[in-house]
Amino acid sequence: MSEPLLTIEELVVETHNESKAIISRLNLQIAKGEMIGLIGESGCGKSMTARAILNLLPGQMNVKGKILYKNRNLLGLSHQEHRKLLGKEIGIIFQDYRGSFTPFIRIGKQIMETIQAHHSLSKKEARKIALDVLTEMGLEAERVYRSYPFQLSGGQVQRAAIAMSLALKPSLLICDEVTTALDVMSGEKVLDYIEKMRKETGCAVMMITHDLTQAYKRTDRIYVMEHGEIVESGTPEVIRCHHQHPYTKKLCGCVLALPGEKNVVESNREKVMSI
């Protein structure tokens, strides 16, 4: 593995009112280049855990521990400091779309303004980025660039909005169920395209999701978390034939069979049925 670009440690978050943490004790690392996803049902704290990261917890919440990228402590930086990193060093593509664009502000414009607030490029190679990180998506790039988000489908501005984060090209991506609104054929032409950014960049991803076809297929690492704790930890193969911990076999049982594992699956069913 190469050199660790986020580490986090004993990470707890929990609010004022409450007896038990949110997120209790977690630690999590993840390398340059390096793809690990995070399972687990909704509300384990899937999400709650990037939102530590990106510093948008809600102001009741209390977050110990450390979150260490590049070696500075996330946690220990101000609030310009940080938000400084957001977008160009750590890039998130959020599950709900639909706060990433200004309704009444064309799409096109919104991207190449988000590339130039990172970048030192003029409006030519600015707009030039933006139509290509929508042909990548897929879309047809020059009428999106032109419409407003009212003006598309859903599946279209969660796209655009895939985009507008890819076109930084961040030392670190999160990933928070990024497929969930699209069709299948779709959800592919984005993950292929995060692998090959992943490839052309060395940028690290991490892939929040609950579906574990995808983290199997795309992954380097699996994380399986329940009720904010890390229970399980491996590789796909590892998580999908070997697994050890109960939790793990539950959701392991619920995936359908891919091709040619029809046996595998079989087999975590009867373990499921032994627990």
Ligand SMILES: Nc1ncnc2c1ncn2[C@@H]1O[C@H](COP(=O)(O)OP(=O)(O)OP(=O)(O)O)[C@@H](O)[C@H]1O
The other form holds:
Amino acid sequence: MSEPLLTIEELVVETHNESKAIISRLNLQIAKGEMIGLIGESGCGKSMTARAILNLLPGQMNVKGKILYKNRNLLGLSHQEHRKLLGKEIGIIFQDYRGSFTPFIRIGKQIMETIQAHHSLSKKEARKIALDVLTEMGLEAERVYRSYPFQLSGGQVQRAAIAMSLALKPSLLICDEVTTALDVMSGEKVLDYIEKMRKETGCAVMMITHDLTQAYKRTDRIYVMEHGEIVESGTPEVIRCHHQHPYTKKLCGCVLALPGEKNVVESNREKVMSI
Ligand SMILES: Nc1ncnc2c1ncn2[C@@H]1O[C@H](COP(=O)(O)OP(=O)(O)OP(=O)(O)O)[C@@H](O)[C@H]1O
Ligand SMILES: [Mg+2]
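Would you mind giving the form predicted in complex with this ligand, to go alongside the form predicted on its own above?
Below, the chain from earlier opens the complete complex, with every other chain and molecule after it.
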């Protein structure tokens, strides 16, 4: 693997009132420019892992271990130092995209001000970048720029939130279920653009997803998570065809099997192999 950008070592996240930790001794690495997938069933701790990286966990949680980003332990940073990293160095697109924008400020103004907060650019330059990224996301840029979040559909707000993250050109982009609110075609387009940006800027991507086909197709390596632990990791080829862990087998089988069909797992596996 090339030079590591982010290394998570023995991360533990626990609440005071639960006996079992939400995340247990998690180890994960992302190299510069690499795209990794993080998969696992609902509630296993994927979003909490992303939040831990950015110090965005709920207050009552206890965090142990190390999160090294460019060799600095993020768990030792102050709130202010974290805020400086957020957006410009590490971008996150949340699963709940509605939280990305303040409701009563126009989308364009929010994107423009976010760009200006991190890069010393004039209003005109920031506006141009904002309109360009909105266009890349397949949106009617001028209209979306002038709109309030409540004047747009959920999928449009989601794409605008993605545009805002990409406009800052982060070194690491965390995408938490970014295509859930989108139709298949818009989802493909958004993921294509993220890949294009990754090639152009060399940024690394952590893709949290339930869509195994996308994870197989787009990532360099996949981590499989169960109950707060990484149970297996490997290339898409290894995870889909040569997995060792029974949970990975179950997860791959669940996604590939259709109710009422016999031997569908194997026949679908062949289809996925030909992607
Ligand atoms: N504020 C909170 N306080 C206590 N526990 C929480 C809190 N938020 C989430 N959890 C718990 O942490 C665990 C991991 O949640 P997380 O959101 O990371 O799951 P996930 O893998 O992202 O699931 P999904 O695929 O449904 O998004 C779950 O058991 C969840 O109930
Ligand atoms: Mg989640």
